[in-house]
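The form predicted on its own is given below as one chain in structure tokens.
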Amino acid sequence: MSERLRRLPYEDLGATEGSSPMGGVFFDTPRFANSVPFFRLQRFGHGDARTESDHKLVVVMVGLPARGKSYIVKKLKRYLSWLGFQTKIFNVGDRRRLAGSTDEYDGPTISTIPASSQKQQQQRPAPRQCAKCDSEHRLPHTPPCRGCETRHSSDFFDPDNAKARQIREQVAMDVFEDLLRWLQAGGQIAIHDATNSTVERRDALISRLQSEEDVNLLFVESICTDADIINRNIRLKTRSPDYVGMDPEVAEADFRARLRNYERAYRTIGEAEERLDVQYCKIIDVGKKVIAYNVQGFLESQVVFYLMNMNLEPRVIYITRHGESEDNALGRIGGDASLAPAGVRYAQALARFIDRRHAEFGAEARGRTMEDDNSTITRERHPNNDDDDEPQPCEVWTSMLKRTMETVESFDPQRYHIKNIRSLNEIYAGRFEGMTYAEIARNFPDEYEARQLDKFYYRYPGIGGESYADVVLRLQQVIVELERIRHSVLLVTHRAMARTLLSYFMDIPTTHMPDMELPLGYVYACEPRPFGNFLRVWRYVPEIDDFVEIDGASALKIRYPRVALSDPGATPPLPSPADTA
């Protein structure tokens, strides 16, 4: 292997551990990046230099149950990991179910039901089997199985229950200690996922963090005043581990009692935190209103900016590559070729498919809304359902290259708002534009081998040559816009762009991103759901000139290249920083 393809040791450049040997300078030759996040502000030399990006961040969630905190946390973690930050969620509820078992807590169980509801209980459906122990019961039983003994009734969350309160506070601080240990071991952004709904709890977290150097704190409070959203969230909560195998009505009654206990002790973030100049952000009704206070750090700004662009509207993000181009038929990369005849047929079929699929999704979304709301709320909010048959808006985004713009020529411009976006252009191959991979391997073996060793960080040589890390930064604004937009979007783009977009929506580590097999002729539909994005995949079949649905899980294949190092002493590529598994 050529000497210039080796990773230079830190001491040769006078850089401190954790800095980049390349120091943020853009080179026309490929290089191996070290394992620090590619989004960090890098510096060259100056071992004692410190920058804003050296700081780590603790995001502490605040809010009542059923206010969407876990939904926000999962989306935020996915976004920050995709950007390259080492990010991890620390959920207090998971630890509480183990730490506060019946061995440690002898307070009331969920079977303690008010007398006023006894008659109502007798009219409820027959008991279900416990998913853990297969015993029939409505409520935790004696002796309890492991799944049942870790449940806590609403009384466990009573602010007047001193013993239970002590357990809850101890569990929250234990999780916080785990969080800090993870940051000290190399993590960057840690998220404390809990209610943290009292001033006393937040004061304890602030005090504990004061002894940690270079660790910033950001409170994120989720407030929801929309009764429909709260009721849907409560119904989702009855499927949590606290209520596995229970009668849904019993579970909902207990959760609502738990919620009332939390409301008695809940104090929103305000003057107490402002006196300490603590950074905080309040997200009200899923982004309808955002309040930010004293937000100054770089990482904090990334978090707040992202959270300002969320919404819960039902929609689908369709991602597909363009139809086959003349260069595709020849195996050439890059370029700006027109569609081949097969690509034209795909483009026409794609327009028909999206017309049909968009109408089908509208009907499916209306059906799910009625089911979630038990039909009553839907009828009250939409007494005249004639308007529901109106097709929802849908946008079509393409790159600025001919093969994508030609792919959408069959779409009706009166029905679809078509945008051409330069950020969706294919990864630029520099001086290798228009070549085949076989030609690159034959004429530039060192370059070819370097790319095989580390596709994510490899930057094509020549002016303007890009890496996948560059593409992530280029698509950051596209991702934020896709999170902000309130209706469906079809993105007709290129292989590297489709890989990068799908790695975000499906939370695929960037280590795997460049090796995802995404052939021509597939449509990937990502639908935001409460617990993540739901993926469906369709494949174009030329024989029937139409699309057929295939299994989404098997469609996202990762192909790992086998590359033998020509130099046994060469250093293998480091993993992508976003791989936090």
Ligand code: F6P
Second form
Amino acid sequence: MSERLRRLPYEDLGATEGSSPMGGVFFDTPRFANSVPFFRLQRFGHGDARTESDHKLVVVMVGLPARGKSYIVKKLKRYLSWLGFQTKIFNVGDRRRLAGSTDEYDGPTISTIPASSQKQQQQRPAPRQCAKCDSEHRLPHTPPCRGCETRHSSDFFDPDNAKARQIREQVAMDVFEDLLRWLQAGGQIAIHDATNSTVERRDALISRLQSEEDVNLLFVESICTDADIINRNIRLKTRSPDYVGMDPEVAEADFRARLRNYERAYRTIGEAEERLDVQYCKIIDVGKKVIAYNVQGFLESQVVFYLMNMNLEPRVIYITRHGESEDNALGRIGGDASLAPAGVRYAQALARFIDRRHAEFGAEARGRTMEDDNSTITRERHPNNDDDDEPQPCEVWTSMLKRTMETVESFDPQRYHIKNIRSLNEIYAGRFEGMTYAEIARNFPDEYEARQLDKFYYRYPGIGGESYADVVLRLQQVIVELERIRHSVLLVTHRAMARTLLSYFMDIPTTHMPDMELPLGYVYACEPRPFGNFLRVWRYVPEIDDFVEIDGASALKIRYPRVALSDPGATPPLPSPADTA
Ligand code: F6P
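Output block for the form predicted in complex with the ligand, input the form predicted on its own:
Complete assembly follows, chain above in first position.
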């Protein structure tokens, strides 16, 4: 390397602050902006199907309102983005609200805005006069205004209302055009989030795709026959932007009328689509039954496999690192050391904390009612359900390294099913295993610097050396299994693993993943909610030998090591001791 790179202190990076969808704070920085999906960058050593991922995919959602489509779409987007695919949701409801009343819509408003300013415009739409009163408000994220009736009452969805139907079709196709433009500009997986509930609409989408090269299509239909889930979804819908400020009962009545209108025109996917040889899958009752037709592509099979494993049970995924190990105390990475005395104390406190916390979670889940929509996404619980008094089961998963297995030694095996899983082993540092960061920086400055420059893709040299991108692939099965099982799990794992797992659950971009500050001594609890996972965080305080809850939103901090050019031959400054903990 002709130029020497120097690592500067972490703070003041000129990064811009943003917020994750779940409220956690991260910092947007161009430093690691690598837009190539890493599936393509992997060296698999055999010409396997992953090269298929060069194809682009359009996922077209199908289904009546209140069938969980948006829930599926958000989850799917989070998973595919975590896997390294450029994925984006194109929601037709948002555009419909922009379209205004039946007489107002005059074509795409956002799609005509140049790409550079589009994001800004979408985040902060210009104020508009309310259609119903004199106040100004910003569309599409706020409704006409509080107190005004919905812009699109159930009549707008009446299949016999020709004018409204034409607008709805036009809006759906405009959004589809945006979606295609985004794919042409480098996107990889685009999701059309709409009801697409008629054969005619689906026909139009199929025809439009025919002129696009290398773009595959997968219909995903969500069907729900469980009245409890539908009723719950309807209640959630009455809080959507269509109904803000409206009496909940009036909103619900309107939404139910809208639903009846949709039901009149709805046709499930079937022969018409099969004749056109398209790929589709039907997810019935949140994955209880799954029908896959003609699913052939690599990306498509990833999608179907993931969707097959969803469930809505209330549960928590707890993530923590092991207690301090002897290697941590010496600042050595990797290895297979035992716990240091401080780590043993943490292990004992962790068992006590999870016993207590998990019982509290069970009581909270039992106490939830249908009206408490902000709590979790779940089926209604019936008061006479005998299972209600059963303690919530919880599994404990560790890696196969001593420091995690020793961390769970105080857990009662009668109450916790303990599993040791090799995929949860720490990122493998190849020939640098057992070294300190200082030793690597001193003896292998080029390697050290290369990792600072692109930590996500950097693969440690030597047999078995891994990158974060490798770790994501290693954890793919673990994630699908975590989605499949119906009860809570505590994962006792390592720093890179905890980063990778949390970035999946909390939807943190992969480019930020390796820089998340996740010190020893924290427990992160992710609870599924209708719009994503809700994060709670506890910190172990040695002085009181117990855990205290801290603010979840600020817990997932990102610390970017600053990398800058310096004079050739200069030795990079060494990381602070905190970097090794
Ligand atoms: O230092 C603890 C540790 O778990 C190491 O074993 C591992 O190599 C490292 O953290 C991962 O963190 P980073 O990717 O920031 O080096």
